[in-house]
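Take a look at this single chain, the form predicted alone, given in structure tokens.
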Amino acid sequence: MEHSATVSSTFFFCTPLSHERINWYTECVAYGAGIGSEQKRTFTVFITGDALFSFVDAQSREAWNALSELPSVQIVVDGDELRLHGLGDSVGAASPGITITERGGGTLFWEQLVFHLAGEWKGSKKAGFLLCHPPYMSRIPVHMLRFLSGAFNAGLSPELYAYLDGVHNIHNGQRPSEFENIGRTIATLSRTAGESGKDPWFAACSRCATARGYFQMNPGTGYCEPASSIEEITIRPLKEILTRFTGYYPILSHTSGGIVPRDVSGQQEIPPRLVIFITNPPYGTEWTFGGLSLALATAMDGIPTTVVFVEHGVYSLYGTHEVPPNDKVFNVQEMVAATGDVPSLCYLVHAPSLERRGIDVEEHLSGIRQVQNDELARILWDQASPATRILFF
């Protein structure tokens, strides 16, 4: 039987992977590989950084090995980072089905990733990275720079969107004694790309920048102005940044994915839909509020957006949340309830995550649909959908 369409799926992981995530993710991909016969699906997983430890963990190694045995799945692992972490020999022996990149001075893995994405998002002239982590305390800004540098070297225009703690990367005057100077490298990449005619677009979220002191009111003019920030990154409203998400080109984050039909005729004119996984508890960090804010902004801009509460993210829907009068945090449950009727926004909750914790959704939010892994796979690989972006918060 002839396949009428081919769909390419790419996922990128660089942060620690829990056993829970590996289990539900690999099950979803396995379901996705087996859905229907109308589409031929390929799955490529790129893994670097702390996510590499999942290959030596006895509880997760079996899931990776089982996934790598599927003929439609390829798992590509950063060989330089494996050796940096002391995992080269052990991972190669324990996981024969994966592809380990050769030594490449820290760049070969990223060159392969860029080459793959450029072939997947056919005709795209840009590549973006949503950066949510600060410099030095996290290695993710280094990964961002390697990806965007690789994109520039491949002839693509690099784009950087600093969000949440990612705005700390714009601080002027960075002088680390032991690490690569992230601020200087960002500025150099922006200038070099601009001088080469590649039209870089580097921006930081104004709300996040204001909260962290990089966007301050000038009493003389009455307007907010950048403060202590490098010139190469412009501080912009989140809505303006998210207009970039309507474009047809790859956008990575620390944990992200993309699903792209190989037949791109007419696809470039349709904004990719967005799937956001909320994986953290509601109030201990800014992740949940940041993910929901981004989801609401894209939905209000007309981008079809699906939010999936999964892993610890299901705690957002459990119990009745009461914010004390002197606390200025948003009530996450009220935020979800108030936006449930936004036309382009859909909320889902991962049933296995609820079952694992022995909890259920609060009664006034019980209208949120619960999905099993097979249902989630069908939603992700919806045959009627255009390209899909996937982000984890």
Second form
Amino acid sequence: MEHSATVSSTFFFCTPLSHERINWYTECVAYGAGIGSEQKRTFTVFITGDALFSFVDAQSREAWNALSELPSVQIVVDGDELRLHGLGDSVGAASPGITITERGGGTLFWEQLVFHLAGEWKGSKKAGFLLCHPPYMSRIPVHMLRFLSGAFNAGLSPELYAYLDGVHNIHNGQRPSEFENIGRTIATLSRTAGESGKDPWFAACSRCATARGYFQMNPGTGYCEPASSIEEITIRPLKEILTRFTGYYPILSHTSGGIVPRDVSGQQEIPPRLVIFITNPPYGTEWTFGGLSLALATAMDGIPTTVVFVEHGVYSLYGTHEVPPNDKVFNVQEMVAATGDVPSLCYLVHAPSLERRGIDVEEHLSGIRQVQNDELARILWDQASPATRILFF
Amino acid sequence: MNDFTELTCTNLMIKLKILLKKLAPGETLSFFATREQVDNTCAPFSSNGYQVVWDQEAENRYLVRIGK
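Swap state to the form predicted in complex with its partner chain from the form predicted alone:
Every chain and every other molecule in the complex is listed next, the one we just looked at coming first.
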């Protein structure tokens, strides 16, 4: 199927999927499958972890089943994780259109994902993971390790970018009694890859590391130094980490995607554009600030970047935000308003998310274009675009 | 006096764009920045119609003034 396609799209989900997300996402993919008849598009969705429960929920399952009936869509589900969650038989029976990976000691799904991505990003020699979750409280670092180990085993150089709470993975001296030791496994993977002639690149964001105490000022030198962190991961400015995003290779995150034209002639020299979905409310967590900071940094580096406020992310554009004098947070609305003139950066807001909440965009931000699912699909599968990376915050 | 020395270059740029938008003609924005911030983030504002000057106050610490 995929070898005759002209555009290949891959999505990866491992966190809980709301009805809202499944509805707009499946609708967009369905539009994407229908538009631009001169292009043959294929869509492959890889699902593991908590996202698997969307096959149990009746409403979500219906949307997945409808999507899986499209001939250009393939949904691949992690069979080992399904069985871990006790869902193997029920999901297989209720969703006959999906592909469930065989028993594989926890690795088969990841091998298939890496094999698929390596075929999609033709000629790439690396694979990266943007890690935003901490170890042990979240299973996503385990998924990250399985993906990067799979990439290494397939002959690719693994790259890890620890961001936001993902920098907690760099803490040295981790000693979990019941779980896989994430810090040690990261260090081992980095060392092993380096010793075998690969070029591993493991980094953590210096702003996030400083905030969390892993990068401390040495009063003697006046410069920050790593503190309590494993030495296989280098702490670097986000700007430096994002230079990796100009490369032509797959980069996954906990919820992410990639759209890659199959005709790769000249593609490797063009930095993939970036689409960032802001899905969380503005101030309760670091997701919105982290997503916007990353988007601005990539745009200022010349990478075409589109930010889409979607789901609860639309609250960033609702009402007039006033930061109390002693509260040290960025006013998200001021960030957006002040950076609307940055070349390579485009802000959009998902109209169905606004409609669902019965709200509208604040007047002074009304210049931000509202998009319905069909228009969002046209933007994602823009025929003139080079490869596209999609990240959710 | 604002001390922006701990901000990343990206976040300093955002902060300056926000603050400069609120700046009335004739007013000046003053703050402390590092050498890297001065070179990468502050100085480029001079090409956008702003007057940017800085004085070294200490090792890797500069007092920057930006006016319209």
